[in-house]
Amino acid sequence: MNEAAVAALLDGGTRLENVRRLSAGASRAMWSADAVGPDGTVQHVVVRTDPRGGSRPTPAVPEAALLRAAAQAGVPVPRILAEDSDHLVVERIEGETIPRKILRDDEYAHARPLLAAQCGEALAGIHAIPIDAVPGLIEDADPVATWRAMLDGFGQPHPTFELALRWLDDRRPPRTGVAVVHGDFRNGNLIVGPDGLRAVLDWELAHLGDPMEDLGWLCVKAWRFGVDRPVGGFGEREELFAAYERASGTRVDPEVVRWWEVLGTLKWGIMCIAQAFTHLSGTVRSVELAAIGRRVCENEWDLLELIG
């Protein structure tokens, strides 16, 4: 990170102190840093940057245009202080991301039984974002062609995935609208303090397509983290549709989310095969990447509890 240029974006004067990397991100670094002014004043910020140093020309999503506009919608996010092309420097929200201890810890007993409905919120003020604000986003493609194809890549056999594929294909739902998706949203990409949701991070997948995509994959059983309660581990389905119909005043049907749920899972299990296939290839020797690597069988019996 260029600190002089990101003080510099701050404002006159301005220093950083305490900076340190973060550990996420997974197409740009992460800071956290004290940005103190001429004055004395402290802003505890965090500055996003690509990993490789350099701007991206085209970046894969309008990240600032992004947040802008969900903050707009009521979303809770980080509120941005500067960007250039290389960096984006945001507030530094205090709270939680890590799912062991939002799931377990007594801090966080009052939120847990508030976070499904946030959550349900949360994603009606997402789908609420007028498409023309961001403009940049991608429709997304036909999905079980995409993962089809991805597994295909592989040359491997994966009986439960290819009768998962054929499942989504015979099952489709009708298409319930063309919303902005953030396409991760799920325990582990939110901020949680003990009032409960504070923001909504890591939008670095977002993009147009069905709204119910968001929800179910907000269930998927992955992100439970070892928890039997189906919404991040922390709510029910129930909770999370009641809200989000509040919200939003769009009937939702547990049926088609259970279908996003069945196709967030394939997902999940595809990208297991392509972590363990990057470890394994060499490209980046990693113990993490083999480790989730080794999930593709879970993945592969949730999908047969999932369409029975």
The other form holds:
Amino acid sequence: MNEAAVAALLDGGTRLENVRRLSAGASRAMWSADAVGPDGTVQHVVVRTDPRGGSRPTPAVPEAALLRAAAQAGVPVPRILAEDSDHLVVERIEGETIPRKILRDDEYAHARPLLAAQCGEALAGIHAIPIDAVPGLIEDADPVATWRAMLDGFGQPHPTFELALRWLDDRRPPRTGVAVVHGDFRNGNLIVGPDGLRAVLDWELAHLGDPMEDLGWLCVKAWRFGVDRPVGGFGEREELFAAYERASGTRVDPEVVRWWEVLGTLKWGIMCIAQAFTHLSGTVRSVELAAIGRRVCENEWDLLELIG
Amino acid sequence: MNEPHDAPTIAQLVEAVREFLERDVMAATEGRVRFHTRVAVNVLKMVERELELGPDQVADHRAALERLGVGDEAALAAAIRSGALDDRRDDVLDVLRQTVRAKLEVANPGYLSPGMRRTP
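Based on the form predicted on its own presented above, generate the structure block for the form predicted together with its partner chain.
Full assembly next; the chain just shown is listed first.
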């Protein structure tokens, strides 16, 4: 990260201290820092950088526009402090993102029963974002075809995934509508405090699609982290659906959400294959990525329970 | 039993490396390296289980595929996609459950325990 450039984006005379890298992505990186103003005031910030910038094959998801539109729609998101073409500086919101802590620590005992409904309200807000407020989002018109093609790309047979693809093909639900879909709204991408949901993070997979996709993805078993409650390990579907219906005015058909949960479970399985291939292809050699290849069967087991 | 090689067996060698990681490396590391050491320990446990269970699983899997009249996983995947096995969905499900259970017995047996199951 170019610290001088980021400091210059903030108020004159600001300098960055305690700069710490939070994540190492192939295309993007995230940093935590303290922005110290000329009068000594300290603001905790998170900086997203996009080192590949203009060289990426597909346009980047317009994260700044998304955060602004989401805030406008009443969705809790970090406030944007500054930006240029290579950096996005947002406020750092205190709280927990690690699912196992959110689901088990006493500190979040009061928050847990609130989260399913708060997620329903946040999702209703996201889906109320006017589509033209965020130009540049891609629409996936046929996710079954998209993920079938992705699976084929690995050249590995997965009979259980084939059965799931047939199940999905035979039961395509009618469209609920076309909305801005977060694409990765789940336990792990939420900042939670003792008082409940504080912010929705990770907008990189946002796209245009059926809003029920987000509700199904939030219910995928992988995001329950071993706790037997369907919504992120913290709540019940009825709480999520009721809050969503109240806030959006859109009726939720549990069977449609279930279709998206099956698709989501399949997607996560294929994403696990992709992570193992990142290791096997030599792109990033990592024992962690290699091990993820052997977790694909967890998704196969979940799929057989869902469609068997 | 592992002629012409000497003791330790391959399983005992893997076990020795796993114990070294668990006992010495875990204690001497922190943060990212410690996390990856834990992952490596889990990977070696997986290898140990596959060494133990793998040979029987290969035989069981072959027999299961034979019941469906297919030779391997690729043929089964193709038959499901083409619809050739549509009239035998229950048999297909039985074989898939057996196969995925075998994979989990090696990869993560804890996933099969009732605590991780969905409520009905």
